[in-house]
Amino acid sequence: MSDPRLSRRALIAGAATTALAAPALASIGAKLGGMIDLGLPGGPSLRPTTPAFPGKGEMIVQRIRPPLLETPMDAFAKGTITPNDRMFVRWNWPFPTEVKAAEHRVAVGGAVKAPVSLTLDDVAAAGEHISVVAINQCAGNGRGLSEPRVTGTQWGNGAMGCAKWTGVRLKDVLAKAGVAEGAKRVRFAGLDVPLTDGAPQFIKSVPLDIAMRDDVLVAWAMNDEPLPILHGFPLRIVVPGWFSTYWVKMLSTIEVLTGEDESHYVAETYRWPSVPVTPESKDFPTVPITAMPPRAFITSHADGATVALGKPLVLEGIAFGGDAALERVDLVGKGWEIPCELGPDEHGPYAFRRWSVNLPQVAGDFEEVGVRAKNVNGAVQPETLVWNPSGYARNVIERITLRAQ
């Protein structure tokens, strides 16, 4: 059931709760605030933070425009729902900064029956609304720990939160055209466009399988509130399990294929090598970067944090599986390992779940510690890093040292 708050008809709400002010925008920069230590090993690891951006509390600025705004990892010590004003913000290129819902319009095209415009009260009466609890992290995540350094924005482990997603299936908005034969593929294109001129639009892809499921979204609401425009207002994909690059903001086109995706964020960016790689590798074969692997953090305490000597310990964190639901996390050091109790099971198997384990006695320093998560599919966190170019899809084990005082 949708929420009386997300009717067809708050849905086309007046565009002055749907914009940002550029005067406030532009004033940003006067407006950082403290210094964050992201411990990143290979370049300068401090990064500004602010609470200037609209509907934002304190995030890590790592660029102001367009804005790539980190969530700090206190914000995730409670709780497995990441608040709006918390949420971290990727876009590639420039989008506008006031969208009024009344007029705008999604295209479907490409190998359909009959091209339709749709309307955002059409989009809402597509189909049955349905709500999805699914983790929206970057590709890139944890890119700036990539030993040696790679290049791309150098995110500590925030680039990611777990939010609920409220629309209609992409399936029942594309019966509205009706699919042709011969489709393998679904694009989409929203409202951001290039910096300069030759540059290449941020069009991404699914397989027609992917986008058919039922729990893949086109989305108008995040956790029972009208999508943020930092969040792609009015409409956004939701591709639960899959990386956040194919979660395409301010929908505007959506285009069935019969061939391949030949655009460049498809054919020739975010991909990752389909073979073992060294930075000294070459001319190497590549995939794209489509579905998330398990990761786990221990959240309860920093790298570096006191812990009593001779006093019990609880060690707390969060967990996902990825693209399958978290099977069990495990406290690891140096040749040993600790099954961790795992919190009720809310939100099913896109999103986080909290974990903890109960130590009787801290006896001494606890020197590279880490939480190992393993989802019901088999894949599991690996000890050392998968290294690749790009730095994505990053799920080493995340560790850290605890001092007994």
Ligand SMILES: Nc1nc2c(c(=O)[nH]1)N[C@H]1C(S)=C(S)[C@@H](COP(=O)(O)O)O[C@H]1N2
Second form
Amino acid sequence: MSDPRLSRRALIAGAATTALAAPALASIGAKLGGMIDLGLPGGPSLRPTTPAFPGKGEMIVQRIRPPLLETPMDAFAKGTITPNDRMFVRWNWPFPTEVKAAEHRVAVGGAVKAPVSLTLDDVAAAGEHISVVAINQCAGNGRGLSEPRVTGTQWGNGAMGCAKWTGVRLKDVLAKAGVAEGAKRVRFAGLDVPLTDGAPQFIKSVPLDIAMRDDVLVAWAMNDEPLPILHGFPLRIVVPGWFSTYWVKMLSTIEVLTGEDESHYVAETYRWPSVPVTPESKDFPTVPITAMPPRAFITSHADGATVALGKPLVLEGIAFGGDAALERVDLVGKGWEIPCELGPDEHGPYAFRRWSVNLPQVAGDFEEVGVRAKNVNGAVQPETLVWNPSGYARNVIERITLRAQ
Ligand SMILES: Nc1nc2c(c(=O)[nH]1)N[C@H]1C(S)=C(S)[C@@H](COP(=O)(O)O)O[C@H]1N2
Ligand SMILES: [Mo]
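Let's see the other form, the form predicted together with this ligand, since the form predicted alone is already up.
Following is the full complex, with the preceding chain placed first.
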């Protein structure tokens, strides 16, 4: 699976420096284009859109600095790969707008036999080059649709995208330093630093068995191009099937831990209740959000669209199984369901897959019609929202209403 176009030389020569056009960034505020209604029930629902963010096509602006850019759902209407210029963007803290590949180092330390500081060349030479197509989805994707409302970025469903990631296995990079006895977790840090003094750095860790998986990468390419700076140039972690909070960008430090990770973004946030809760619940136990559950979306029609009465109707969309392959997708209405036809399995278990359903004749309005994905492990999208205080891991069946005319 190694990709000759992304040889070590290409990695270094093709992207010696990647910079984000700072003046353009500063003028985005003046260049906002239209507005989009994200259908957020609990608060202001309109967001500006712009095609003017450096390196990006039309995106929904949730915040300019540090950027939170959401992908409009129409980007998912065709195909199964999200182009780099349409991938959502999320940074917790400001990040360098220029990174020099030749000067970049990845320190591998902590509970290792011999700490090392690796150049990009060293990383690329650490092992076989492999590619994995995987969905990059924020744990808070769709959070803005929570009822009652929850705190955090009020994303619609566009904080997700599917790309081909190329790099080396994390375990091969770890082998450069040698994992020591007693290792429990592997923690990652990037070049971004907190804006406010004393605020925690965005560092994240995964259990050792996840770090050692054959498909967990230190990636340098996204859809056969060097990682764009917004997506973590020059290197990022990729954990297929897990929410992308673990996919640390601008990777600069890998630290092997022998104990639990007490750092803020693991011990205090990005966690959800391990017991059922209501908005009134207090002091409940929590666990980190990790693997993604299945989801499906109708992309051929927006909520409230009109369809032709008496005519055939084709509905289409995308679906994914989360941390396991998709098994089936069903179109579900009030008291009825119809199996959907799945498109080809183009990219393996962690990617988007298309579905479609042909309805012979529209007999009336489709009230609250939705699509329900199920994965091969039996995980299936629930009828009602599993509400949690941070709106994490939304996977309730998404529904729309179509008007027949
Ligand atoms: N260095 C760094 N990596 C990071 C983050 C960050 O703030 N800093 N945010 C994480 C979160 S919460 C998400 S959802 C994804 C977003 O990846 P993207 O911007 O490439 O879409 O990056 C992850 N990796
Ligand atoms: Mo996220």
